[in-house]
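We begin with a single chain expressed as structure tokens, specifically the form predicted alone.
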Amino acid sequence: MDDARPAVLTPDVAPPERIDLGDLVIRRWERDDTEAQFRAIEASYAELHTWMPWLPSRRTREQQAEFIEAAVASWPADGNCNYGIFDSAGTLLGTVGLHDRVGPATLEIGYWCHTGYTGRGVITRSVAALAEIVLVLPGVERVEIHCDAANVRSAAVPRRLGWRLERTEPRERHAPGESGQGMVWARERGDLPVGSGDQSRRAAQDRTGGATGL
């Protein structure tokens, strides 16, 4: 985060550490989740490489562990609040995170799929209802979701819920797949249908762990 302006994450202004939408559950990582979620980046290895910078190169046990107690020291974790994604019996299918790097008001939501299960809708259901509650938290006016134009995958997530593509524009590359253009795609407070954020703000009021109904 830019410590030149205020944060948008705080302990008092944050989402939910748990969000059941009935056949999957997103949740805040605990400790007994580093197996599985090392697991999940070695099996995914060859794709998160291709596109994601923060895996240059496979990991250890040891470094997971460390984003693990990381994420379980607070809540939201150095301007984070990153999420597992489990099925009904406890599978973990992928990731999604909030990320409070991109500007006042605003907060980027930033996800991956375990490679066995892409095609399912399992990101583009968690960032839906992740969205739908951020929009209302206090300060909270945008959301935006930034991948490489050459990102198809990616990019097919918020085409599909009907973001707006804002603007692509050079950047640069730090993973062997991307291309030097970045897509911006974005969500705004307004765009939130009407009554849609009531439910999300009764979903938010629990932050320690309840459903959400959504």
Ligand SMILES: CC(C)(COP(=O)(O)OP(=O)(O)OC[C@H]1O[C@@H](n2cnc3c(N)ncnc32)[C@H](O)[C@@H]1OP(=O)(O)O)[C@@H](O)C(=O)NCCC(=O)NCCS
Given for the second form:
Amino acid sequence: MDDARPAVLTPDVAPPERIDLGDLVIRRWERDDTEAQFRAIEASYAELHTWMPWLPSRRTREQQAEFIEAAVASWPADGNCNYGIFDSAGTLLGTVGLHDRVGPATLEIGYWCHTGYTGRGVITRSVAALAEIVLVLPGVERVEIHCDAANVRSAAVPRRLGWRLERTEPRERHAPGESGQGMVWARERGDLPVGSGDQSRRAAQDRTGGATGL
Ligand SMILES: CC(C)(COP(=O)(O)OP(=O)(O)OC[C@H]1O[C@@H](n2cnc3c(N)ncnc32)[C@H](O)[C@@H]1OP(=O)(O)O)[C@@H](O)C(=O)NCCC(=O)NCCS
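Switch from the form predicted alone to the form predicted together with this ligand and print that structure.
Full assembly next; the chain just shown is listed first.
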């Protein structure tokens, strides 16, 4: 986190630890999730390694336990609120997280999906729900998704939700699949829901590359 600006996520301004979407439960990690998360990362290694800078090589169970311990110890944990996404039987389907590292009054949302549960809307629905909750927290004006331009499936998430593609710009490559062109997608407090007026026009422009230079 950039120490030069006030923190957006603090213990007093933090999102709920549990979000219930009926068939999906998005909740803060618990110690008992360590093995499920380790296995999900193992099963999804090829996809995650390609795009996620934090997975340059396979993780050990001990490294995974350290991650979970940090998440269990505080909320937010070092500027992050990380969640697991579970089905109603408690199976881990994917993850979504808030990261306080991109600028004033702004939170970044990151995600990955267990490779066995992609293509079902798990991530798109979770991002949509989390964004709406976060955008009414005091001091939060905007949420962003940062992804590499070559990561088509990741970019499809904010595109599907009608977020605005704000810019595509050179950025350092940190994972093997990255092209070095980073996309920044944004949604702001007060943006209209998808399907109404401006937002859907913007989404259409983004899809065609109209106003965004895609
Ligand atoms: C990026 C990533 C999370 C996208 O996963 P995904 O399965 O495509 O995303 P979703 O879970 O939102 O599923 C979307 C699909 O479900 C479909 N879908 C079904 N029901 C849906 C619903 N209710 N709402 C939205 N989409 C739905 C969509 O049409 C879409 O289908 P498509 O794949 O045919 O286009 C996944 O590819 C991944 O984990 N990649 C590796 C890690 C990564 O790159 N993370 C992001 C780094 S920036």
